[in-house]
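Starting off, we have a lone chain in the form predicted alone, written out as structure tokens.
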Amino acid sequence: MSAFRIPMFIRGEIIEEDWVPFGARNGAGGFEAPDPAKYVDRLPLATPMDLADLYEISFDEIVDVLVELGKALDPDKNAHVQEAMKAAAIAAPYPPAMLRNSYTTMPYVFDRDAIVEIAESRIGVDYLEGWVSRTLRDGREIRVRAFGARALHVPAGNGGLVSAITIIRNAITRSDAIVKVPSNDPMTAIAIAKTLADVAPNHPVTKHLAVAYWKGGDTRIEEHLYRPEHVEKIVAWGGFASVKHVTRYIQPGLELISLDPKRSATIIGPEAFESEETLDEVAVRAATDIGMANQEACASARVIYLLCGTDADGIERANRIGERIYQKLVGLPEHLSTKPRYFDRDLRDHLEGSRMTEDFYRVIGGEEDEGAVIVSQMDEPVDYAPMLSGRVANIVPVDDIKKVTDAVNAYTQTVGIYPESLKRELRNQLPLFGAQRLTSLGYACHVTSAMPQDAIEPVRRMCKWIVDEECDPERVFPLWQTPAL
């Protein structure tokens, strides 16, 4: 039995027939779509030339309506949005709360000035409204202005701001795009496209837009998509395997943006023990970066390093902020942080497997699967970090900076880091290892997108960089006139 039925957007118009079943990522309850196959030949643009509607607008008027499409996220009063919450409650792994919070402040994400500080800062205003003149040093001329592509999006599905921030991206950079629905965010894109047809009909913005469900892997629809004269680059977030599958796909003229699958972690330095007043700050915003949205971010925090040194005196100060961090956790608002919908019972076996072995381990809670802290008693972290979820952290007391360095690779996100003068210390040193983000204690999952990300450019590279230059012969060496040697 169907628990939902996603529907396909394409360029304002809304498809709701043709319905085939599909399979629930967390065998909740499958859910149904329009046969993909229907329609794929309808989800790319006919041609490139129609993006030219998008540059009989100015950026100004695109922004106008992305606000006001903003505006009519509201979730009391948006029957699309109201829609989508439905489906996540079921699909997603967050409870009520904390999805209701997250639909909350959607319409936030499309304040005016959060959507200018994103195409100023990571691409400049200028360049997308028209040709940004220079004169180089060889006396020609310039012009450079950035372009939108054809791009196709497969979004995280940990969160509907994802699709939110997706939509935005495509816009501003007056692009065409293509988003495939994630199975465990169902309705997010759909429900933000619906709105977009209500408050924009017509618009270019509206007409370049198109969402719909496939399965991933389904080689009748991405062996038809997933080529240059269709789609000019892909922006793929999520897990390992599905962005390894999209690879296979990626040739030249198709361009692989990757938001990969990270890893984060977490390094608090001794200032930490110096009142009892730090020690609690400290714990709180340890916890907030495990527990924020139930840890189901790339950026929250897994793997702790504590700088307290691994004698007794260590190992005691590490067992203590660990008693702290996770009295902080389980006391987390609802709306930021719960029990966990579902546990993996893979890490509930490994979790009592370390109970047992207080010699090696401490383990702080996880009785009943509200989350837990593992205290390693030596240096080194569990050997199932990598399956650290569900609000389960492991603190791993060191000596010093390299037990710390040589855990930072190329899967490291976010580093959360207490005090400021040790972020300061860390800066020229863990980018060399891979961390790709350093953030204060407590802000690991308070993220914006006017910055980079994963250590790219990704708006950035979204745009075509387009160079139209000017050569006078009276101030650039005509090449014709090259004397033989």
Given for the second form:
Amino acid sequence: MSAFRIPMFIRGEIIEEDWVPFGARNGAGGFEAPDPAKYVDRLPLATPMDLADLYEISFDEIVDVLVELGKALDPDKNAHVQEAMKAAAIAAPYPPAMLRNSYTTMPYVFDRDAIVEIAESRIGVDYLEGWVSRTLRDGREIRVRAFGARALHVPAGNGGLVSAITIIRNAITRSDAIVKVPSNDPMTAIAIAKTLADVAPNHPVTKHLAVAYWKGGDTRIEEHLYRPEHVEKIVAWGGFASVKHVTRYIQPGLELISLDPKRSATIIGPEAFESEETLDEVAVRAATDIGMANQEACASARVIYLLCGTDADGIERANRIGERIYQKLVGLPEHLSTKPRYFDRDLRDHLEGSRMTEDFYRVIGGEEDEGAVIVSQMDEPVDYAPMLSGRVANIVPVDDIKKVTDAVNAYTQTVGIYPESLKRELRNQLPLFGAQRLTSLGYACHVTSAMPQDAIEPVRRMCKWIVDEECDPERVFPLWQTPAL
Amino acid sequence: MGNRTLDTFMNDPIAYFDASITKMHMIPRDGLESLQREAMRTRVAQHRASIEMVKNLADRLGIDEVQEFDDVVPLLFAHTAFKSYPAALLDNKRFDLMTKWLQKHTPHDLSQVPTEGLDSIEAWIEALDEHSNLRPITSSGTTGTISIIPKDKHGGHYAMRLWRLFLFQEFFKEPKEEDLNPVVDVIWPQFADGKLGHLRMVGLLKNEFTGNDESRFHPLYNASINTDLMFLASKLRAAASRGELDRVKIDPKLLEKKEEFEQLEANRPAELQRFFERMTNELRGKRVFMTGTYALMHEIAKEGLARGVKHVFAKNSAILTGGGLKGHVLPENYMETIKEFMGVDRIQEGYGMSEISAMHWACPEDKYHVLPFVIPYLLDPETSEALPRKGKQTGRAAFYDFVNVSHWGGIISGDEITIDWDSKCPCGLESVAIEHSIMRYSEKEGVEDDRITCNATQEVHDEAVNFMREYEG
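Can you switch from the form predicted alone and show the form predicted together with the partner chain instead?
What follows is the whole complex; the chain from before opens it.
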């Protein structure tokens, strides 16, 4: 029995027929979606010329539509959003209170100032609105404009708001988007698209959005769609598999913007122990970085390096802060963090293994799958550190920062650091090893879309940067007059 | 007649059942269960006092003793218990701490094991072999560690004696002398030695099956698998999952052996050729014992048939396979292919795991009958609570094996199994039977999974393993 249906949205038209079943995850009942093979031909834009309508409207008008859209996404009033919440309750790993919180905050993502900030800080509205001119040293005048592109998006399903961000980025760059629905967030993109069709029927922004589910890796669909004649860019978030699926289609004319699988780290300096108050604050900040979104995010804290030393005194401190962090973790309000809906069975086994190995690990909590803090009694993280999830963190006491840089690599996205002085000390080193974002402890999961992401500028890269040059022979040396040497 | 005491039942079940596999499986369930309950109580009490890991867990849970079968469930170990040491200890050659860790898993005294100056895992395991009752086995892992299970010498021999019974007897037939003490050629389609679980059997196999006649042992490859190399492989897999392949350091001691390893690899095609020649010439028509996983046996059979060889062995040969498909996809008729090559009517299947000593043998109805000295459990895969021991149940397999003494015998597997508690198997045996379809939860969940997250967790790890497999080849 299917638990829900994911309609298809093709440029304003809602497809709710030709249902075919898709497999289930977590033992839930599976779902249905219109047969993607039947509609694959209609997903891409017929011709690039069809992008022209986006250039007949102003940036302000695009923002107006997005702002209206945001207002209409109120989960108390919007039936599409309510439907999406129901589906997410089945398909997503989050408990109801957190899901509700995520949908409640969605309208704020469409706030006018927030959208303008993204456009201005990541690209520059002038570049989106017209040609920005500059004279180069050799005398030529160049005029640069950021054009949109035909893009296919494979958004992550764990972030909750990734679909919303994708739709905003698509609109402000005057791009055309085909959004592949992630099975762990099945209905958010559809709910936004349907609402967009309600508030702005036939508007170019609406006509440049398609949303569909097909099974990731389905070559019937992907071989057909992932071609330079249909899309110029693929924006792929997430897991190794989803990015790997896509790479086989990359060729000249089809670019991959990869927001790779990521993990994050945390570094806490000895200053945390300066007073009881400080320790308390550091603990609640660390707990927030672990617990937010139930540790499902790539920015979530997992391994926490503690610069407390590895002598008996250092280990004692590590255990002390471990206890404190655990207390704060289980005390987080339930709209931010809860006992996870699913707890990884393998991780539970490893946790129990560590619990029995008290010479090397102290496991605090976790007996009810509510989350746990594993304090290493030596300067090594647990061997299963890549599995940490469901609010389980590992505190690793270290003598010096060398041990920490060893742990930072190309997979490292966010590094939450306490105190600020330590962050400044590390900020020119950690990026060399791979770290992409350094932030104040407690803010790891508090992200905004108005920043570079994963060490790249995805919004800039979504644009095509076109140059119009004007070369006056009076000012720019004419090649045809080059004398023979 | 055997000695029908509890002590014999739990320490020497072969004697208790007069070395008859039929008797082992025909004991009425009620009687068996009360015997098992007594044996369980006794063994748990012994191990609670003598194995520190068990003691600590029981203390923490406030369990002083067990009465009913389900009382032992909270004390079952996950497979992770045998790899709960930090892998860094192996990297840093802290075999003193490794020994200390292993000591907590076994009642055998390890205090006489010298650890000073040991420079490899191989050397450490050899030291354990030499200076204690243990004969540990290892298994490769995917988290950068390897499992180390403190088997002992006695247990290893005993397990092989059981194998011999099941391989050469048939249910409901009184064993003849040739069934009780057969001497056969052993075909071993693997490496000839190593500390990995299945390779550890080699010496025992020779002892139990060939009458210690070295010339009757026919390995595919003459080489030994190096444990330190296996550890490196696990580390590589783990490092790939973390994007840290560039930081993996290879122990110089191991690196010195690189050419040796490469040579072994280079020798393999010739060894494979010799292996087939031996099977088809020297061993043709002989009564043999051969064992390997489904995939391996199928591979050998296919290769043999392609070389135009079939019906090679005597019909009363013992052929044993099992071990799950481990991600291999085999054609539907793989069993027929194996039979055609071997020329036998009967291929035996067994279900077991390194963490317990017992293997459960399949009956003619293809169900795995649980040995009398093992208490099977089905657990809820999410909560690990015991499912009722009645009706038809599917769940996570767990076992308490009380014959095994060298380590705690309670283990939770990663397998989904089905047991019909109330019905008797149509084959006529009294014992509890596990349905033929056994699946690893990890494989089950890998299917149909296309969720996308920006978070590189275990999912990525497993994919990286596959990626490396492709990369190598």
